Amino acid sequence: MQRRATWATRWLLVSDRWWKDAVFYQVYVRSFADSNGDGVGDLPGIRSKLPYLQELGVDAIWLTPFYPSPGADHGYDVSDYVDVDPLFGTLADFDDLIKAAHEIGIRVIVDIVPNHTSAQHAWFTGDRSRYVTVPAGDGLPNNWPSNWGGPAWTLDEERGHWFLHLFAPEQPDLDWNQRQVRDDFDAILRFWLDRGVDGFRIDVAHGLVKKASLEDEPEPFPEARFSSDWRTAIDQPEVHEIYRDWHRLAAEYDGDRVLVGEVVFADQARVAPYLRPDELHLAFNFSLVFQPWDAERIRASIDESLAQLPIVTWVFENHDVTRIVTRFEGERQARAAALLLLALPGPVFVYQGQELGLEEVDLPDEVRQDPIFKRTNGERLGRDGCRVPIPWTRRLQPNAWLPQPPSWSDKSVEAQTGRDGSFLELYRRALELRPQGGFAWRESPPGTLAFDRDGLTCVVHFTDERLPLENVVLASDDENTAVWMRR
């Protein structure tokens, strides 16, 4: 049980927020480390790899859902928010992990999934008063589409109503206009805060409250990077009341607990309201995820983010997007992207395997498990290719829940540790030297970016042209595609 913070303690913490420049490492639990040989990662496996994460140099880890779940969306369909799925261990294993991480100075934040539950949650198998439902009538309640294909409504003839699901039918949406839902989640957050978690990553943070009128969306639906860019049913004013409540709740605990929102908009100006001083502390900035390897486009993305957001949380990879080695079409670009990412001001999220230079895996259709792939009949490949378990040794896992390609033997932690020029050693060195302080662009030739950070200059080449560079502290490769230099 964690000690609650006094007002004086919280005041002292304001000037030294640990997360403001932290490096977070995302652990996709089922694909990180398998302790019992069943082919699926688990909590004891994570605990066994804490020395690796300490040596890598990260400040905190984010755990994807490990709660009881039927697995329709690999844990993002939660059937019990206050327990551990036996597939991943026990509550005692979780407590041991928290204790061991804190002993070596690594903080732990956990995923919370408040937009929807599993259809097997007791709330849904019960009276369903906590969900968005509409009495059965003539046709669909409205024209809202699911993010994963088909309508966002499923008819339950036995119950005589439609229920809403912005994702899969196995993930019914909660009704956050219900006081009971808000009280339930206050208790859920306290349960994990009392066990010592250092904060939460909030899934679909912008989508909790739906427009009460349930009116149709204008058609035809636009082609957009994110459906949230055009949906008028979400991003409702009432969602900010929830995060003000959660901010106050988190502030009752010592240790400066952090709330990180998955707020998905292409326009960062729409993200900014979630980062008001009394709401979320951080929100993912996805702008770099969708940029090509182009100096002008990436600089424009950085400038827009810094201009629009009070604090920018940088990310190039996660469990939902194509890995950068594949996205940027090569290891050289991915190495340069690593030095760019780790030189930017503010918190950074690194996805497991990013430090190994893992590529997207082109899996055969018969082994794919993502509901996106299944619901679109293969038109969208889904996210399995970035979720393949990471390789720890040259001998790959023969029974991994998604098969590892043979080439990953040479990309394993074992193969890369201590090897000059390896991806892993580049990340370790960059995390050791990561600059702090201010940020200022420097003039540089076309096709390059250069900026200063507290005694270091970061230079990134986006073309095959190379400039003679002096005072290099760290280089991404032998060609100096990206370097950190002494100013």
The other form holds:
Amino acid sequence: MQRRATWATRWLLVSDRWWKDAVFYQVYVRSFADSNGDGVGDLPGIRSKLPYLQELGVDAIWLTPFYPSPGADHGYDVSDYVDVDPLFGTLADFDDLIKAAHEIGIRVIVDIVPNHTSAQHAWFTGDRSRYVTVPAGDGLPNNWPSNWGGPAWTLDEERGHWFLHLFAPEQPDLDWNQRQVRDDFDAILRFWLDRGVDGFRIDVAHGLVKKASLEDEPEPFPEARFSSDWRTAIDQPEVHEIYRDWHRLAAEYDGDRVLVGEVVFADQARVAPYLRPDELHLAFNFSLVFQPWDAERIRASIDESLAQLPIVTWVFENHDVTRIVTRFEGERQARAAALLLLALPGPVFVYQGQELGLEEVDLPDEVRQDPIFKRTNGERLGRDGCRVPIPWTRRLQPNAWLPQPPSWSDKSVEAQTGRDGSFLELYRRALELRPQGGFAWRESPPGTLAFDRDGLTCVVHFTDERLPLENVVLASDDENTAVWMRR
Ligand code: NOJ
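To test you: the structure above is the form predicted alone. What is the structure of the form predicted together with 1-deoxynojirimycin?
The next block holds the full complex; its first chain is the one shown before.
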């Protein structure tokens, strides 16, 4: 009861914000829609699919980086923050896209990558004064590992220094203790806000400021695959100053612009400080990304998130994690997961293709491109399997930058549109009926979850047992694995 009351009070605080229960659709730009047949998605392609997104019923789209980039991490290595990579179009295409999206009521947020730049950014090919560097001495500056294998430091013998990179060496880390870096990013944010974006998704939001002493992480040091493995080097108090500045900056603009942080911690208590009223508006809650398809684990994760965070977002998929059809071992589970996800209270992030029930693609090694795969010599498969371009038509795209499996012909938008019981039609209907208002668990037998939202009850079965159900308005499948019922 206590928990419900707290949740309801927090909810009231954001009750007039457009994003408080918005459905954000993540567009992984290079894999969404290809307008010029080069095998890679682009901005005009996205624009051409706005009617699809409108019909699907999403409120906003998040565009992954489309800025000029050598592509070492497919755009998360930016060499110019205020332009569009020719691969994806032009600034004029961007303006057209924003305008067309706004005309049909779809907001647009864009990715901003402030932790690191590309090694080909002029700041890095130039004097490097904006970066974390340490004069070359005896060996590595400390024991920090790159998230993708090997040390987080690379020695530049010519320049006589080590430079830091939490990710690949092609992505050197900026030094956020410098006023210049902060000013640069203020100008970058303004550039895009002036062009009409509705907000930003902030990459590695908790990582920008590093511990000034650059001291070793405590031993024994785990292999840092994930930011939550980092103990003391990142998540520094000073990072909050940045978001307070950005909050003020965004508030200067009309239209309720939103800041969404990628604050990656398994423990949501560590995410909460980023969501203070004068900092980020939203942060991804990745806790469901780590759960198996198990009633008790998922309920515990939901409870924990609601208890820890002032506003909770819900995420099952993105461009960095295995798709749920594969993770939850089947389409039946993924369909049920869709009804669970879309009934939860608060903003939801849907990754492109999630609405089609796409599975992780088991790509042959020769076509894999993810730097994680390359840097670990294939020991870690990386993320290409969830980045295969969207199949729009039954006839698949012969030159897609990652090959679409032949079975996707039948999963294409064309094949699923209007098909009774298709994954896509389930999504469309769920987005149409998506419940609002209060949230409260109901008693239900082990292996099931049940909760109420305003006029609807959502029941999800994780085993083959089924409860007797009445007034079903939407079912995930013929077996009622998950249902929404009218009360
Ligand atoms: C998180 C992004 O989601 C991921 O795709 C990227 O590789 C890293 N940050 C580094 O920018």
